[in-house]
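Given next, in structure tokens, is a single chain: the form predicted on its own.
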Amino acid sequence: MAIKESISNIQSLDTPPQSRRTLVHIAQVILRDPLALLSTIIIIVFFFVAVFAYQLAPFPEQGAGKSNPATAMLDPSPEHPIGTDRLGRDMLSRIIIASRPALVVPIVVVFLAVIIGAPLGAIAGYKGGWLDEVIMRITDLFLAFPFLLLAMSIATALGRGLDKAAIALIVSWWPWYTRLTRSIAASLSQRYFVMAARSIGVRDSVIILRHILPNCISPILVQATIDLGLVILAMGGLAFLGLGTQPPAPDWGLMVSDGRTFIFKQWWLSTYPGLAIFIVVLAFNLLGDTLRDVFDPRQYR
């Protein structure tokens, strides 16, 4: 009893703060920091429009791909804000409905990249010898390519379309994670609550589940927010090259790629989705530096 009392007890000075205080933390700082603020703010936003999408833009169906041939080409004007494309349908629109795929597949893509990527990088830092060998040189042979040159070779082999360039950034992500994870677990299994319940017989499956994960939870948490914009980012380069979102459906990407040809006359064809994009990627990489700078040790009080 005396042992498992004084696991406890080390356990209890390794692990991190309490949920709850962490997200008054959390809370704290973002209302201390307008960027953060405003990252915030704005990332609220995107998800509101992203899941309101069809009851907010004003022409749903021209927004999921209809065209209308009478009103091509026009200009901003009350009736469309922010003008029509070449084929008559409201950018606008346009614009709100393609903020749910860019709202959908990104936590997708990170979410199945973390669950492939974080195992196999804490077993690969706990377990150590040819196990993290195998592990590593396998994430070191995909991480040795650019992930976005990796994403197009494999989306142009399984093909155009939304899912294939989904599946493309899964497969070129996940390696990120394996070596974010692996290093820290491989600081993990020397601390003493690791090393005491190592010494008691607990169960090297078990020891990754319940000490190495949920410690790396926290920097995987921070590498995720930023990721989500990077991600948005990929898919509209894809979308860009054709190897992503297809027409008619909508895509930042994609309409920033069908409006260059337009850009000195009609410039909003590609400068509005741009736009968007822009304003998104910021608010993930700000969201994401606040989060680093919660959950880095030294500022944490």
Contents of the next structure:
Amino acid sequence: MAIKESISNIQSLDTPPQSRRTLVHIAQVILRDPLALLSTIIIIVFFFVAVFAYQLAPFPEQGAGKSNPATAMLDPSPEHPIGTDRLGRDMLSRIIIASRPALVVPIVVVFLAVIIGAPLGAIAGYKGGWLDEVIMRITDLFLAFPFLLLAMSIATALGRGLDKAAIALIVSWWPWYTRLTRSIAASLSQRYFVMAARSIGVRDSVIILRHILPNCISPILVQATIDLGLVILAMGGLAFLGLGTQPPAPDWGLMVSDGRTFIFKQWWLSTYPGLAIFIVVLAFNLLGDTLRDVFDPRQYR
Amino acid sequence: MNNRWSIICIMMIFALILSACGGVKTTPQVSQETVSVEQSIEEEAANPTPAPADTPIPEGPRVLKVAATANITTWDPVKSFSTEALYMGNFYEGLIRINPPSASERFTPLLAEKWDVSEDGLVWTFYLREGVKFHDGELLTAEAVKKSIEAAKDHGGASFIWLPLGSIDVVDDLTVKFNLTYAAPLDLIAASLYGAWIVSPKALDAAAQDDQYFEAGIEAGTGPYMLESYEPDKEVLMTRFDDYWGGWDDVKHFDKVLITITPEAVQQQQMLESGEVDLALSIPLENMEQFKNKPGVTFYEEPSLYNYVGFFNTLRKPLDDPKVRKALSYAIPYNDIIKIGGQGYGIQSRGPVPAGVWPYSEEVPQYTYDLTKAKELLAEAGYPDGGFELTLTYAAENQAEERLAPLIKDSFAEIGVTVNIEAIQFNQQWEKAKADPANAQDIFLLLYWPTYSDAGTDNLYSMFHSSEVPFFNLSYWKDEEFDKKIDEAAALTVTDPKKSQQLYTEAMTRLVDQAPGFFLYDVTAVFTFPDYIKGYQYNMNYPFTTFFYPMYTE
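Go ahead and give the structure of the form predicted together with the partner chain, now that the form predicted on its own is out.
Whole complex next, starting from this chain.
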């Protein structure tokens, strides 16, 4: 009797906070907020451009890196709307083709960082004790360094290349997700629905997989969206320093770096790739903000 | 929500300002034409920053302000073998200095007033200038010269230049005799920018006691300038040495030279244009064009000691076949490489010796860009459609190599040869090439310059003479005929220069024909000087320093 009562109490007080909000709901929020709408449109355009890069670029071969000495350093013209670089490659095509690594790499980096970071955080937060200590001290080790500095050191040690830069970013990024997940998992582990599951003898691994992790998804999703933008920025930074994408492959950060000696006269060489980074990063940030609004229950009380 | 909008607004404003700035910069002529006279006068009044070209140097101590990339790796003149040569060249002097090729005399006497050489080229006698003082008050003597050169030979950064030296005899206070073990151009060696400075014996004694003696910022040369102060990675202030033997009377030399260490070339340009400095020693090559016809500025385009060389790995298939190497040499777009890699400032090389440096010869043949011929030769060698892959390494910090490497890749692709470019730091590139030649790169791009102005014993020997352990011969090429010719030629440099030149020319012709490497271009040095600085003379033999003493203002 008493047990039944308390269980019904628990249910009324403490339903699992799993996200029941549907895509429709997210779409509603986005449509209501012009800024969110704008950022979503930008991101959709960005995805579209990246997928059809080779069809959209006026000079796909040059965009991918083929030099064309005859047209070196042309000013903007109808044929080359934002001019050509010092190897005679059409800048617009370069920027368009460079959207591919700018799309793929952040997705891979963030995805792997979540795959590594989130389960560790969930275990640490749920189990607590010495396991928590060990995992969290390891993350502290990584978080003790400024993020970009750590990524730079790892990338330098591994050598130049896009794949190596991506590894460096994953290695320096996962601890953030561990922290985030741990804090949520720690509070979830004290909630009645988790305690109830534990009390009826559900194994820890199942609790983590079925109860803890699903409830961490929305904050992770919000964070990941914002991070997609930040990874693009970090990639650009590494490429600017010569640690990321290697020429002749196109990359926005690399293009900013290549054009910087021309900044007094041919300012467009650095400005447009920089603008591309700026717009995409801003769009991801705004979308992340919107998603936070959607998932944050306080806003809808 | 409000917060977000305000951030966006701020960013928009920022973007607008940026694009507005850009717009003005790109169309300076249009805006100047449309501005009325009155307006421009107003602008001038409102803009008190003087243009660099018409800044008179004010009375009082005349200070020359310079922006340079040169860092100090050591203050020890004996060990010095790097960028600090910019400063060393003004603090220290050697016995003699080699003149640019255009000068009527080959050498300028500095600490030695005259010198002679025995018939067999083995004994060189230098007669020193009287009354020369070191900055620490010591007097220049034959003993000081002996001590300096012996230190350089023993533990100098460029000790190898003294390899032919057997012993040094002090004949009297002002006469010093060098005995060589084989005939070598000791005049060229004594004029070297590295390992040939004459240093005060007192300082050398102190350095023998304490290895780090000089590093506190001590110098003890005879040169026109002394080190007044320096801040690592920031600036070096030189002040004139009142007792300099050359004197300070005849023209208005600079009393002080303030060098701001500025690694970023664009920043140097900005400092020059804002009038912050009188001279910027490294302006981005891409931006030199705009100084060409600028009033108040002299634009220099001069030959240099530098050239760009590529090495084929001759130990590996298919590059072990001279026909394949020749085919590839025909497939290099030399003109485009100069246009884009060198931004037009270069001339196609004739072998590995840059124009203007002994033993350069006009008779050495060049390859042309000829894809048909390249394909023919490849077919003859058994690769009708190419079909092989090559790895090319270059030093990622070298801007010109970064620009030209893709041109080689794209051109080789036209004859069916795939090139994989690896951009790595120079020391990694270097280590990879030396670790195990059989597994190293296929093509190695290198910017080369001789340590002193003898490209026979330096460029030709270092890069292509066979050796058991590779040093600079990164094509790992071994050719008896070439070795024999340059060994003979080197031995005759002093005693029979004509015969020596002929042998060198033959050796270089064979080298180009066998093509263990390819020879891209000799770098043309480009730089600008404001017209109010007079007396400057470019000397291609000293690319790492600028001599400030001859400069003056009126």
